[in-house]
Amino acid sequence: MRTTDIAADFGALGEEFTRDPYPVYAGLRARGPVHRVRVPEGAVGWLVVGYEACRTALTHPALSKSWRDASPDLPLTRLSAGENLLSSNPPDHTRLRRLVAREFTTRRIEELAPRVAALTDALLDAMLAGADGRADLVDALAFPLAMGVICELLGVPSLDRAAFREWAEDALSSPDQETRAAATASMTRYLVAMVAEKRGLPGEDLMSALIRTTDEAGDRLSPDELIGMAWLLLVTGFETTVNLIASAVLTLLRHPEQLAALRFDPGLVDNAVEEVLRYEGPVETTTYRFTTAPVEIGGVTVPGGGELVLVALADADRDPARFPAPQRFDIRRPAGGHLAFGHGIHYCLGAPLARRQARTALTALLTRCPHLALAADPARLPWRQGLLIRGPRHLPLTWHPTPAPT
């Protein structure tokens, strides 16, 4: 491969690719595991496809998450504020994860379970009270549930959710660099004020705990690291969950035999969530990595010097070399092995919370809406732009039985 070859220009592929990127990734995978591509923001980098190649890239020591290692020639806007787990390498990453893991515990997440259930029921009460029996699931349930839970976890009930939702979507999905930069700057200003307020009025929430926490040696998170963790937990904490819930409902509705199986046996819900994560996960490609030395994957050498590398999680989880009949959505498929939440030291810290919310939302929705149906042509649904977050922007539903045709 010549380094000047561009195998795909993702900014030029249009809505069809946004709705269904899998054939494009599969075509690239058939040609090899690593390809030079142009991302929607205009930068040229390298895309890794295929399950084994992606697992290799996710743990490769010469692929850095730090923006300090990015080539200055890359026309890219940083995707986050402050120092956080997604923009650091060991030993900094090891230190940050140790400090955060002291407070972001399984017990804390499990203690949220009753609130997740109560909030889900309250949102469904409001949705089902609609006179016309129709609603946008993203606006009525997925977004307010995910945002409500993460705000409760962090102890920030006064968050301006409408503004934050717009900033997050622009920062993560807009192909326009100026829009992304402006949204990131707005979020950063907001988070600085939020952390300052939480310092003055601490509680028993995770944000207060992160401000207080120290390790045995007296180490603690710096102000910049607190901003970074707030950004990470708020933005990625709700974005992935919103899109997991929306994609789960859409995928089940597009596979009625699987929906019927889940209704017949609600005990399949855990497996159903895992199959959605594999088949239609909320993260299409990883956040940026940058080469600190030449990297060889599958016989292709990516140069060092801060080259951009993306890992296509969406393609890894549909690789027939790992998953038999990967294009078939099957909630009875043996769970596990997918890369939807990453792999290695950067495996998503919030994965258990996202799973909890998806299971709760699916169970409650299917129990309370026996006649759930799409209220729009699935081929015309708008999807999130960009290569990072994947999911429908809106999901119109109806839940009243429709009269039989005469």
Ligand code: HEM
Second form
Amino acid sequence: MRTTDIAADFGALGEEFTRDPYPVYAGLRARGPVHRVRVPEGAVGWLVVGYEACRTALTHPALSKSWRDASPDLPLTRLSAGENLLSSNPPDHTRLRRLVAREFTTRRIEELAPRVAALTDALLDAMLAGADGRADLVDALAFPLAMGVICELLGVPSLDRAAFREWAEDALSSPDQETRAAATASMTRYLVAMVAEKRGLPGEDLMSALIRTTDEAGDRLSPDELIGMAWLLLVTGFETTVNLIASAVLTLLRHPEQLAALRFDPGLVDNAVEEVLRYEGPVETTTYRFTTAPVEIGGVTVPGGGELVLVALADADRDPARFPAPQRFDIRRPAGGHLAFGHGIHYCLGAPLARRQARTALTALLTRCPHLALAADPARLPWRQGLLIRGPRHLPLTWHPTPAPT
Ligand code: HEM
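Please show me the structure of the same protein in the form predicted in complex with protoporphyrin IX containing FE (HEM), now that we have looked at it in the form predicted on its own.
What follows is the entire complex, opening with the chain shown before.
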């Protein structure tokens, strides 16, 4: 392959790819670990596939997260507000991560656990009370749970959830640059007002703690960094978790023998969630990286000078070199080592919270709905667009026992 050839044009691949992108990634992997591709927004960049190559890319010192390192020729719109962990490199990243890690502690997550359980139960009460015995799991449980938990964690109960949901989906998944930019601008305006309000009325929540926090050396988050942190925690906090819950339920329903095994032994839930993360993780390719020097991975050299690089986590976790028979969904396999939460210094800060919500939601749903079934043709479900977030946009379910044939 000449490295100037475009190996895949993701904007042109259409619905089939959105529904099932794995064969395309596997086809690329069969030809090598790094490929020149066109992303749906139109920019040309490089895609890394395969487990080892992805791990290498995620820790490569010449792959920058800062938009200051992006080539000015790239037709891309920056999606985040303020400065945040995912748009910074050491030493700025080290400093930001230290300041947020002081407050985003295991204890804070553990204290949320009873609230996660109570919210799940209340949402299931409402869902199961519905007259016709059918509901969209995304609207009835996955979205309100993930959003409710993150709002509670941050202490922003009055957040306009419907508006935020739409902006986040547009900003992260729309192929149209103008739609993405407009949604990001609306979200930023909203967050500036929200942080200002929080300053005036602090509480015990994470956002108030981040406003107050000062480390031993007197360092604290600047106003711009606070906006960035609010953006990152809110958006990454619910966008991903919604899809983990929805994909977990869909994948189990599509593998009835695995669902039966989990019903038989509910203790398998932790491993089942790990296997869903591996098999159908919510982050398909990572957030953007930019080269600050030539980067050599698996014999291919990506030039320096701000070239765009994406890391295909979805493919890494289906690489047979790391996971035997990777296309088999098996809730008993040792699923550890998957890259669904990333790897290296940007490893997901919210992983324990996401796992907690998925385990709680799955256990409660299966306990309360012994006759759960899909109420739609799985081949026709609408999926999230774009390369970043993966998951069904809607998941129609029914929970009434099928009448026995007479
Ligand atoms: C299933 C749910 C989740 C998945 C699959 C997920 C996945 C990821 C991935 C892949 C990254 C690294 C991105 C990269 O290197 O480009 C990341 C980073 C991050 N995630 Fe998550 N995430 C989830 C839930 C959450 C939640 C619930 C929160 C917060 C409440 C959160 C907060 C963050 C933050 C702050 C970072 C940036 C860390 C850094 O740059 O140091 N995530 N996540």
